[in-house]
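Presented as structure tokens, the chain that follows is alone, the form predicted on its own.
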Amino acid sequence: MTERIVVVGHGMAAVRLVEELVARGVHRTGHITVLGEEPHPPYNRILLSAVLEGTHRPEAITLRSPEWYAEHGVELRLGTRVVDVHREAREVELADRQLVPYDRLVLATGSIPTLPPIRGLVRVDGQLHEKVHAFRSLDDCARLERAVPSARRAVVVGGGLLGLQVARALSVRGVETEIVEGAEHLLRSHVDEKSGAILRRSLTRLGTTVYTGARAVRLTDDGLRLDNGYTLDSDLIVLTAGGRPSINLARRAGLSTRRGVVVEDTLASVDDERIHAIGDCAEHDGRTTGFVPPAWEQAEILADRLAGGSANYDGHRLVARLRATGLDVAVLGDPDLTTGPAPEGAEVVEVANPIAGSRRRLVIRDGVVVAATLVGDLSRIGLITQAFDRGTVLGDHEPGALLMGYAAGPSPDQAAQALPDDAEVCACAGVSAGRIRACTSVEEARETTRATTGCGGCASVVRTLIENGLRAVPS
């Protein structure tokens, strides 16, 4: 019997399981069927602001086109809306009503925006004030686009990632940008304080003013008033702040959900093991990760498991990278770990340059990098991620050895060939240094292994990985 396998979803998540489920031949013996709920093919959220920047056209994040799923049998629905699921019939509904069968469900739902609560945002129809922007999907996009020509002067709410972007997006864009972020310092999520404080300094000197340990509480004719006095002028309110698992599917479903749907180690729901959820809106063991790394990840556990694998998710690898003009930051392990002291136990080996605005810190318990964190520099990041993926036990000078940057060493060219095959190139995809130097072009890299089209931070690397490949070939 064909097995049929429904996706809810077509972002990042949703497109690498279709690609692993159609590298492992499941699309020639079942029958898979991707709901879409935006009109547009799926696409690379991570580079929205690389679109807002200027430095990519819209069709160019484009993960998969639909020409694609039709080549391997795959059926894509965009503009395709579920509203529930009835688990006794197995088969999801519609918001026209029609009624799609499913032997396996994949909730790959991601995650919603919420409004940060800021009187005036939302104005008596009910629309968002014609200042204010989300940032989360391809039409946010578009419409920021079209606002910034006419724009002087911008604030965006929100010191994480996605907040981080977009300011230096709409700065090299020549729109006066300012951040507010309620925390004491920026990326308070995955960095320390003296991270955060290297990278405002970094913000600052590239022309971005912030205000941290202030919230933003009104938006008046006069501009966004803070908690601290301060009214800032603006003709762009862009929201980064503030966003949850979009979890209501399985909810109305009965599946248990915390912050996400709860999952095993086979990334099946508690309650059925019909039903499984990756990506954003997955929580395995108490934790979401928001992340790109781990949802890939997830995809291909799920993908191996639908093939009949038996694979299973432990939910170790975390990993995040900021993908902005000017920003380089790269985080590795628990937050818990790189956000605050080193538990017992473990040490803290550091190296920093606060006036270059670099610094590069890993925990250290029994000898294996358990955490990393590096801001303005991530010329060691292939090593130090292959060290922490692989648990590899470290000698009493090798840690001080893995954070050496370029100053002391070679060029990044250099440091490029330098690469053992099995280093990690792409942290987004799991791409070594071997499988780029298979390939004979970026664009071959890319479609094969998926490298770049994740975070975009690892192209410079694979570019010249492939360059001095070709080199190395006799004419």
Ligand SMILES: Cc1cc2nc3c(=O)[nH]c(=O)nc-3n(C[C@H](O)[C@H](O)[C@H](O)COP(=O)(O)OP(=O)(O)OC[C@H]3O[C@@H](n4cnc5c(N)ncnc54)[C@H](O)[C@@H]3O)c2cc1C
Contents of the next structure:
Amino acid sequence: MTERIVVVGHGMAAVRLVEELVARGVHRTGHITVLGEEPHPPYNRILLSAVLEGTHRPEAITLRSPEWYAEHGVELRLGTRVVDVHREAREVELADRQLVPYDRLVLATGSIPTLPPIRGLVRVDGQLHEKVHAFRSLDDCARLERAVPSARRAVVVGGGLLGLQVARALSVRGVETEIVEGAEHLLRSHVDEKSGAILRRSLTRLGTTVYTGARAVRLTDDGLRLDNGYTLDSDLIVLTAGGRPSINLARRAGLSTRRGVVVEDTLASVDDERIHAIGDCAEHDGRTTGFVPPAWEQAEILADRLAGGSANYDGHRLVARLRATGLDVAVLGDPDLTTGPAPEGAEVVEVANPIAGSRRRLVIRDGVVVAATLVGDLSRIGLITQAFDRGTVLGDHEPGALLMGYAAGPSPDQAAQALPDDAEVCACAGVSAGRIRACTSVEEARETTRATTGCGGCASVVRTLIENGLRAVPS
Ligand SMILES: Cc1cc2nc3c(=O)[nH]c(=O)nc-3n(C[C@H](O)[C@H](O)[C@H](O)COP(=O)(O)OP(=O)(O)OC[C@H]3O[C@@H](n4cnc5c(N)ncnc54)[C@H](O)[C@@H]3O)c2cc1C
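If the one shown is the form predicted on its own, what is the structure of the form predicted in complex with the named molecule?
Following is the full complex, with the preceding chain placed first.
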């Protein structure tokens, strides 16, 4: 009997899962249905700030068109919200009460923004105050975009990843922008104080004012009041602090949830082997992720399982590569190691150039890179990720050599060319230099490996590897 695979959500994890299922031919042996609430074809959420900044058109961030789904016989239903899962009947119920049967159900419902405790954000009629914006979807982005031309000043609440991206985009658009962050430095959940200071400096250069150690407490007619006594006059308030995995469906269906939907190494719910969860909504080994690289790794592993394989997810590879033009950040390893001082038995090796806005920091234990932070210069990311992934034991001088960028070492082009074939180039899609070298054009690499389609931080390395490979081929 044809297996019916139903995917709820059509975000970045779901699209990758379907690509991987198609690559394994599951669309020929089974029937795949994708039910997505948003009315748009799946798009690259990481690039929303590029749309706001004006460097990308909304259509340019589409990951796969409806035609691609149709060509592969995958049923894509946009603007379709799933409201319930009936586990006994093995059906999901849509908002219009239609029932869709499944043999395997994949929850890829992502996360939802949460409102910070600021009085006055919500009006008496229950609607958000007209100045207040969220920034998670293409529709949020379009609404904010419409407000920008008449805005003079904006406050971004939250100095995490989203906050930095939005603040940068608004500043580039000429809006006087202020960031309010409750922690003592920017990107507190991912980097330490010194890296936070470098990011602050980069934003300040763009004209953004940064308030750290301050919380917004009330929105009044005079502006947004902070707990340090300041009131920020503003035409726009963008909420980027807070978000949580979207688990309501799973919870109502009686599946175990904590912060996310609790899954085994097989990425199946601990209560129901026919139901899986991947991406931002999944919780594995007590951890939810919130980034594209783990979401795509999970998608690939689940595709293998649904195709009859036996791959398991071990969640050990914590990689976050954050994208905002001019604010490149990559973080490898446990946040405890990237945000604080080196623990006992570990050493920190670092190179910083605050003037140029860059810092590279490795945490080394027993000669092995156990964590890394790169801010403002990702030219060494390939080699560092390779050492991190493999647990390579480094000699005394090797950490320094790994960190040295173009000032003392080869140019970024030379560094890219020197990458061994098995060095990882695209952290989002997990693509090695060798796989890129086997392609004859950037388009081919994009299509066959999906490199460059995530955060896009690997685009220049991919181009260099391909151009160099082509030059080496005799005509
Ligand atoms: C502005 C922004 C910038 C980001 N930048 C980075 C970055 O630089 N690097 C990085 O690694 N990560 C970044 N992230 C995080 C990254 O986008 C997420 O980790 C990734 O999108 C997770 O994929 P997902 O499929 O789990 O969730 P999502 O991409 O959020 O997709 C979930 C989808 O499910 C749909 N859905 C939910 N419930 C239902 C339902 N009941 N019925 C039908 N559909 C439903 C939602 O509408 C949504 O379309 C960023 C996120 C945002 C918002």
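Residue numbers count along the first chain shown, from 1. Model, not experiment: these values are computed from the prediction. Each form is matched to the other, and the largest set of C-alpha atoms that superpose within 1.5 Å is called the rigid core.
Exercise. Aligning on the rigid core, do we see the C-alpha of R463 shift 2 angstroms or more between these two forms?
Worked result: Yes, shifts by 2 Å or more.
Problem set entry | C-alpha of Q98 off by 2 Å or more between these two forms on rigid core | For Q98, whose C-alpha is compared between these two forms after core superposition, the shift is less than 2 Å.
Problem set entry | L115 C-alpha relocation of at least 2 Å between these two forms, rigid core basis | No.
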